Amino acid sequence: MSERTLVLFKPDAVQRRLSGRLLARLEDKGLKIVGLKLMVVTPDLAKQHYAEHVSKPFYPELEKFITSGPVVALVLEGPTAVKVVRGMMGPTNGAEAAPGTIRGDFGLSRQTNLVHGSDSPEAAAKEIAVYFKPEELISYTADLEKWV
């Protein structure tokens, strides 16, 4: 069964010019891009995305980081896309992430951890709606889907 997930290449990934490499890894896995844009997360958008964290003591630093530069926002589609992307990202702290994961290969920090991926299909639906209008998402059948 196919599902969609939101992925953000955070400001540290964009500043380090890793976006193309990270996107290639996700596509190589067989995930299909159905939405893609370069954008700056505003404080208001950050509050919508991280609504459950706004009152927590770490939130000001989180907002400062996610609004510090451009991000690449993606909607990816594929069988169990949420679980697949979460596995590819690795644990939040890059210093503890296994080699072969995005954070294990490119990250050393918990705070600057390169990438966000939705943690459930329900969260994905909410997060996608924060970053993308319905008309910005493209539904299509890729010829290679039968091979993935």
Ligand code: IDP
Contents of the next structure:
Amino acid sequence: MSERTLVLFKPDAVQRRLSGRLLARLEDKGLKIVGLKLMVVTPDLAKQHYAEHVSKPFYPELEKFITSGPVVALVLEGPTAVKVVRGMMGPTNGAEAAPGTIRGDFGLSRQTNLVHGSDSPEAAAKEIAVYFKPEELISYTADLEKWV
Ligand code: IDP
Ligand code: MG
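Return the form predicted together with ligand IDP of this protein as a structure block, the form predicted on its own having already been given.
Shown next: the complete complex, the earlier chain at its head.
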């Protein structure tokens, strides 16, 4: 039961030249890339993506951050990909995230936390549609799938 999830390397990750290392961790786990692009998030896009947060006090700061530079947007596929990626990311605040997680290994901030990952299959479906056109996603079989 393969599943897809939306992942972003946020502007801090791109600025810190961490995209390659973060992608390597996700690929090493066995997740398959089905969509990948460098893009700038517009304020409109940020409001769609973070609809659940728009009315919160931290939203203006979050929008400023997420639109502040390019992000790497990815769709990754694999068994229970949503949960697997959330586990690899760690909790929101890098200062509280365990070593071994992306946020735990690379950050100390609650906002500047390197990576986004969808938090449910329903959210993933919505977020993938916000960030990618259907023709930008490529379905293919990787021969090594049976080994991972
Ligand atoms: P998540 O990314 O771990 O799912 P959410 O609570 O959904 O965390 O928040 C979305 C994003 O908004 C976070 O990843 C972080 O960048 C930012 N954020 C969350 N809470 C705060 C806060 O209290 N102050 C500033 N930014 C925040
Ligand atoms: Mg969230």
